[in-house]
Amino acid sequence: MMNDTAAVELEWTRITGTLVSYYFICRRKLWLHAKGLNLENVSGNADVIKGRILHETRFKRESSRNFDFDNVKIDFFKYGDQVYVHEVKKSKKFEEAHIWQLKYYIYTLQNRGVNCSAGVLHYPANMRKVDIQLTEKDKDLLEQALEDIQHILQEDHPPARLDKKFCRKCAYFDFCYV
């Protein structure tokens, strides 16, 4: 039988950049995805398909593409004096969530001793990029978010649905509303 400390560490290791992003979008989606209901890959949702094509076709010349370790999957990175994480997104619709996902990657790299404090969000469809820095205040907010995610993952039932306009385009719409 697993003790409480081991169970807590197991939950921490399960937290991915996607879950951090979902935390800022919809905590119900976060819970469902973490429990294995990954409708992003099976729903046929047009936005999900567009995002997948974008990831496969953009920045193909970057030599450090699709880098992953533990639960972190970085679109690509560049390095010089320090490592710069780059994340590609389809639209800026959930930009705050994208920013925190990227900050989570920077935070995770720093915790592994990598000299990284910045990254770039790319929105190729809009020809836009956003420079991101991880500050000490961000670290505190991110650690609070990670604790909240941990608590959500320990719940037996998913949080209530949001009833937001963006729910209609979510891959989990049928699950939540039908």
The other form holds:
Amino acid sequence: MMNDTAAVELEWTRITGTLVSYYFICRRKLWLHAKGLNLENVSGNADVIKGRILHETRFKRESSRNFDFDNVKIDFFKYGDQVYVHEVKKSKKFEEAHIWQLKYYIYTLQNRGVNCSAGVLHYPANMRKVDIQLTEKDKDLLEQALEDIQHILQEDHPPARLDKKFCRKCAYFDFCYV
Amino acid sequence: MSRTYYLFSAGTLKRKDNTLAFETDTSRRVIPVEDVDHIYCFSELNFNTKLLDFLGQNQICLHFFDYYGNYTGSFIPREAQLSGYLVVQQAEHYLDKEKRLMLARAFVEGAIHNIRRNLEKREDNETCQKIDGYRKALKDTTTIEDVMSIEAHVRKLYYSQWEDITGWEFGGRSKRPPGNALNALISFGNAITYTTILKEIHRTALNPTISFLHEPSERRFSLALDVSEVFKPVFVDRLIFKLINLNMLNKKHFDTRVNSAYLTEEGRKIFVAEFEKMMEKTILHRNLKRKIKYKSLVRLDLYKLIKHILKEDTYTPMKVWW
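Please supply the corresponding structure for the form predicted in complex with the partner chain (the preceding block corresponds to the form predicted on its own).
Okay, now the whole complex, with that chain kicking things off.
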């Protein structure tokens, strides 16, 4: 028999970076996306399309692009004294969520024994870079978040919509408000 | 990713470099692949699997129609949207008699409302009152058969007004083959609507084979039939009235040999051109408070259906408010 913590850890391996960032943006979107009701690619949302083009066109010369690791998808790596994770984003609107997404990547890599504790968040449209470190305190917070995500995903119903101003710009807007 | 292309002349559709090309004996037309989401084919078409791979990558559907304009089938890219969770819930709504009946009633309720609006505009009180009677009776139905029979009665009443509305001979609904010009238009319009809805269903995680009003075994993608009940009066019937009343179609657009009627190529071209124009028309949506295209109405209704199936909201079919 598997003990409880092992079972939880096993579950965590199914959480993608996107889900972690959605946790900090909108839990309803997190639930819907995780249940396969993802609308990013079909909504025709302009921001999503811009983001996809940015992802496809920027940092093309990086050798280790679009790296699949377990079920996290890392934009690209750089190697030095340790491994650095890089993530490209369109707008810094949800910077906190992006930071946690990257921290989750570092956390996953560390759990796999990779020497990695830092990364860089790129906002090419704003000509801006953010350096990210994963601290011990972050780890506790992240584990708490992962546990929360598990609980949300076990719900039979999606959490209520947020009714925030930014909802109007979301790919899920039509779904939530129709 | 927005336009629908219609092929009327015989030729070869192929992948040319990184886009599409349609070649006939005399010409070659390049079709920008980014601009296409459906291709309707009403003629003889040559193609190879390389083309299908390419269409699949670009999420483009290819629909085929036979010589008479009947729907033959579709090439639909592998479903990108999959949600085991939703499919299980959808099946539960089919298996549970009450839940299934509720959805079946909702589809017919939407159909009746939209049919009535078409008549209301023409101030036909007597028929409207009769339809209202059926609409009331719908609430007390206890079996799918009852729901179906109410729908059939309403449609019969509705069609009885068509000769007055259009001034064209009608008699009654006849299919395979359509007996006259009006029937040919209905059949053709319904086929186009069916494929439009099918395409939208494939873009959601709904399973197109699990339906509620129609039996899932009836046709391959019977959920599209359920949903088209709601949209036919708005998309097809209104368009037919418009085309006839504005004299855009007349007898010469029909092939009426051997006691049946088919739209000629020219007639089909007129029909689909107007259909496309209508799909691109926008109206202000009351809940979303922004303008949306007619064709988006289908997607929004599917979202409502998903929310119903997730037990989050009760499905209310699209009811014309304009």
